[in-house]
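Presented as structure tokens, the chain that follows is alone, the form predicted on its own.
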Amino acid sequence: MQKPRYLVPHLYTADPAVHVFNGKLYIYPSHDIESGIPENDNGDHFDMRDYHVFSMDDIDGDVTDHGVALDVKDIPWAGRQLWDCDAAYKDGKYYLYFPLKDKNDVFHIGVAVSDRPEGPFIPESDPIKGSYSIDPCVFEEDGNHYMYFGGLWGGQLQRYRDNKAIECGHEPADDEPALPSRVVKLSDDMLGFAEEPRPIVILDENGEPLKSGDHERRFFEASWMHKYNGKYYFSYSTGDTHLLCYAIGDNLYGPFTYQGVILTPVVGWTTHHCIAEFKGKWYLFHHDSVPSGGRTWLRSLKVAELEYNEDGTIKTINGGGL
């Protein structure tokens, strides 16, 4: 491909999630509308209804839309705002992993199954018990996955500690630790956590842990995993500096330590992506709120590729905002 491409024109979508099923392209995004609610910093207005999945045969190809794979009418624990999600396969079921709201206004991470990849996905009655905040990634590795979670601000990640909610939730102090993204095994039905939930510790040049105050590396939401060349490439977003970000580690666990910017800031507020192969190439997807005219809570999803240094690095995009 030549340049960066949007891919789904009729649909406000954002937040991707990609893998290869069968051979395609599945995007697993999710679907931005206009609410009316005004903007804030918990994100209230970004409240998605529901999630379409669409597939490529080809990169440069035509897109698909298979049409509504899950609705939160249908979610019996549903309160409001189906955010980001992402989906896995395992023995001839596809699950999507989404966060939700429930009825008492707090984010958990709910499961759905389905036998195709586009789905419907049929959702479990209840969240994943011992789940939080948002943001789901999940990482297959010799036949375990493992899901990487967590978002500050409206994410709600602020408001744990060692896996427990605290009484008044806030971020640490700038000279401290960042709050870190987690990441934990999913058990062997793929419905439930096998394990705590573990911090995911990115490092900075000397070893040390990266500081809260540090925003413009720090975590912040938009948790991603890929594997290249044998290491780990931890990616994700840092939030209010608008950037992608990624480390690299020789564990899945980490500790990572930061290696630079995947992606310059885009049109519009958020930036959240996914890495994908796919027939020998490796791509960038995310999204910017280029057609919507900058509203940043209506944006629409673009593919770019993704290229590597000698060293590992990845060769930084220019994401055409601020």
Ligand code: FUB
The other form holds:
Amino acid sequence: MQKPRYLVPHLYTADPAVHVFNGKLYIYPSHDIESGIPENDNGDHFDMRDYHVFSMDDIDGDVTDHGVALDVKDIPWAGRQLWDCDAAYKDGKYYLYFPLKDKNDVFHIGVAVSDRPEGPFIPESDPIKGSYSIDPCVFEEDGNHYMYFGGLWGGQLQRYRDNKAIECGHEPADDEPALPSRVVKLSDDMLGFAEEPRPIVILDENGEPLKSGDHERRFFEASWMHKYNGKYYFSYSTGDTHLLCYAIGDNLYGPFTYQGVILTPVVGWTTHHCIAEFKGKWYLFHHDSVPSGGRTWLRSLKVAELEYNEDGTIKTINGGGL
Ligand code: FUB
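I have the form predicted on its own already, so could you send the form predicted together with beta-L-arabinofuranose (FUB)?
Shown next: the complete complex, the earlier chain at its head.
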């Protein structure tokens, strides 16, 4: 691959999750639309209503749009806002995990099932029991699947402590530990949680948990997990400082030690990504708002090659924003 490229010129797409199924690369993004809702810190302007799935035989080749894979009107518990999704495969079935507000405007994570990676996906009648907040990412190891999830502000993670809703959602004080992303093992049937979600602790260079006021490094949203040379790489967005960062650990439950920046800010408020290996090379999939002229709610998917240094750290990519 010569230089970063936009993948889907005919639709606004964001928040990529990418997996290799049957030798092809499948992309599961959000589908951004212009709904006319004014921009605010609650993210109401991200008013997405369906998902399309895309596939590629080759990283430089054509991108196939498989059409609508899941529509909000077919989800029985739906309120509004289909945000960042992810997909997984087990025993001949494909599972699409998606965050959606229920009829009381509370985010939960739902699951829909298909016989094919591109869908269409049939949603379960209720959200996953015990699920909350946004941005599910599913990581498979040894036939077990683990979901990383959570997001601040409009993603509602600040409304929970120890997996319970609290009366008045707020972020901790600046000198307190940052609110963590969560990880949970999925049940054998892939339709539920097999345990209580656990916090993902990110440590600084002194082995101390990152603080809530450390906006350049603390977790905000957009969890992703990948494994490289036997180590677990937890990557995420810092939200209001617009960075994609990563932390490395020896266990998929953590703790992870902060390492640095994968992608500097892009054009647009949100930054979101996934990392995948395809045909022997590593790639960063992400989005920016350049093609829409900087409209933060109309984003476009991109891919760039990701390179590691000898010591396993990641070479920072320039997002071209700010
Ligand atoms: O697309 C809506 C939200 O914006 C996602 O869930 C976040 O990660 C951010 O990209």
